[in-house]
Amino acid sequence: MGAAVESEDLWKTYDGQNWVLKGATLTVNEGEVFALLGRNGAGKTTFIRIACTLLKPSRGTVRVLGRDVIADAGWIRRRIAVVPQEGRPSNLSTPWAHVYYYLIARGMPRSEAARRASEYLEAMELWEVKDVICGNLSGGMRQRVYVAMAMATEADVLFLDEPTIGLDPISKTTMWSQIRRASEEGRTVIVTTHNMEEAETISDRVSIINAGRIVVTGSVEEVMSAVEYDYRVDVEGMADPQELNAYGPVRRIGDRFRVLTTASGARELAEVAVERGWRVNVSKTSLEDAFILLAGGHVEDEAR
């Protein structure tokens, strides 16, 4: 299996003083679904824009399908498709027109463009509204139109920057299914997301980026094993957070405290909670818990 995207010692600054990327080194394998996770301003969207040849790196290199993003930008653009975070379809055009004419613009024969437009509009559950102008569709439907445009190219590498923003749970499931389908057919899909369930569900591997640096890369299981806590204990009641700190890292969520701890710590804390009349819930740690420990905060939409 070759590398679809490789970055080496990648740095980026917009103003010459503040660095958005700080030596990011990363390899995405061909045919995998790869999720890039990061807080607001962590650098994930900047990374995507450089890999898509939309930005030049300040230092370092990025290769897509073995070609340099600066020297071979034209070659790369013919082999990738992008759903940018800020992208939206035209309100005055229909889903059919968006997909069909986008494929024509990329040089596809009309018959093949028509076949793929039909196939992917059906796959994204948009066929019944294919002739409705996008201005009359819901925000979630418009988002699916944009993703259908990229998917229908059947490009070697797909970059999807927060593709499920604004989608309802059923639409998200449809989107996830199409992303996995693309991977199974041999295409590489790189997704940025702040949805931990999404990352766990669709990704072969994930990478956490924090303050411009790659913190950890691996399967969901490998990333979660990078932290020493296997359990989380949610405590509701008159608990003292200083006391809870003895069991592991503590953060407040609404009117309860969440403690990340070991198996023995979870057992002991649960017994203490029962004795003191606190409400308690014990469960295995999640990818989100690992993210918060490794990146130091909640996942949020990225500004740039």
Second form
Amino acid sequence: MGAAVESEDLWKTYDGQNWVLKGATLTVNEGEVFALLGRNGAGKTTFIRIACTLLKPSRGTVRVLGRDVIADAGWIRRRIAVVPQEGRPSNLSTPWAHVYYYLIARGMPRSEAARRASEYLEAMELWEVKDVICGNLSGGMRQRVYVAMAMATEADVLFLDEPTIGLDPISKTTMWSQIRRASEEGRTVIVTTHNMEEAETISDRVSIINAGRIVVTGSVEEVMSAVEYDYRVDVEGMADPQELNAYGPVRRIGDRFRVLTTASGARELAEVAVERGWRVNVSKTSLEDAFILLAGGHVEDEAR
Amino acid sequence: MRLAEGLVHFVKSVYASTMLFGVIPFKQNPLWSLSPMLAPMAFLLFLSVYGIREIVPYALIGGMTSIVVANSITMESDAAFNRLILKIESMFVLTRGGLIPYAVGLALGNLINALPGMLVFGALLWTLAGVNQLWSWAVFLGALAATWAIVSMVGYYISTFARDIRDLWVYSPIFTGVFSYLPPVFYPLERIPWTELKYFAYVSPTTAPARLMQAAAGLVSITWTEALLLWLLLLVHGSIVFVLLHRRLRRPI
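Switching from the form predicted on its own: structure of the form predicted in complex with its partner chain?
Full complex below, order starting with the chain above.
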């Protein structure tokens, strides 16, 4: 399996002073669904825009399907498609017009464009509203129009920048199954998201990017194993949270405190809770816990 | 073979962009074409009410020009809207033809809004001013096409500077005024009292096409040399804006 996208020591600044990307290095394999996770402003969209040939890197290289994004931008552009973050279709045109004419603009013959437009509008559950102007569609439907446009192309690599933001759970599930379908057809899908459930559900591998640096890359299990804590303990009803610090990193969530800890730490904390009358809930750490730790600062600083 | 294939693809891309951004939205709201027609129409009405018939042909040529200008300069807000709000420009960049057929399609889409107004003013020019020579209309078409191309490029160039769509709302009326009403578009160049100002009027890309149309309608008399120079001037205007735009689009971001 070759690399669909490879970045090496990628740096980007818009103003010459503040660096949005600081040496980001990662590889996305062909045919996989790859999720790029990061906080707001971590550099996800900038990375995507550089890989899509829409932005020039300040330093470093990015190769898409083996070609350089600067030297071979034209070649790459024909083989990729993007769904921009928070984009929306024109209110005065229909979903059908968007998908069909976009495919024509990409060079597809009319009959093929019509066939694929029908197929993907149906797949994205937009067939019933294909002739309704987008201004009369819900926000979620409009979002799906753009995804249908990108998916219906012949592109080998799809970049989806937060494609499920604002979608209801059912629409999200539809989108996820289409993303997986694209991967099964051999296409590479790179998704940026804040939604950990999404990343766990659809991606073969993930990267966490923090402050312009790739903190960790791997399967969900590998990313979670990068965190030394296997359990999380939610504690409620205690007076002084200071004493929880002995078990691991503590975070306040509303009225309770979440402690990430080891198996022995979880056992010990549960016993203490029973003795003191605290309410506790013990579970395995999730990707979200790993993300908060890795993108939150502490562990990333140690890793550096 | 490759060139022919590229050309076919270019035309198809332009067609797709025109349909998506011009024809379909126009069908949804044909009233768009009414707005740029109103000011020149009102001017025409005043002239008719006051009985100043000899100026009517100038007002008709000026009206056609200003309708094309008003509908072409909107390229600045349309392109910026597509880039900043819809974010669809980045999707169209990732096509075989890239940005150019997308932009040409967008500009053609704007021209569709100008067609009803041009037809009304053209019909009036034919009936009221008696302009019915084929070659006159060929000059009109060429001059208006050049105006459309240059002003659309100016609009697109301005759009590339926008960081917020509201920055641009103010420019369309300003440029429509500056390109349509200040230079000798509704009046002959000879009416400008100072020679220096006459030359300065040629800075506007609408002065040359308006003068060519005035000459084609028999309103002013120009030599073949002047006609040639006017067409050359249009070429120079177009080339300058094209180079500026090309450099701007190739800039490192």
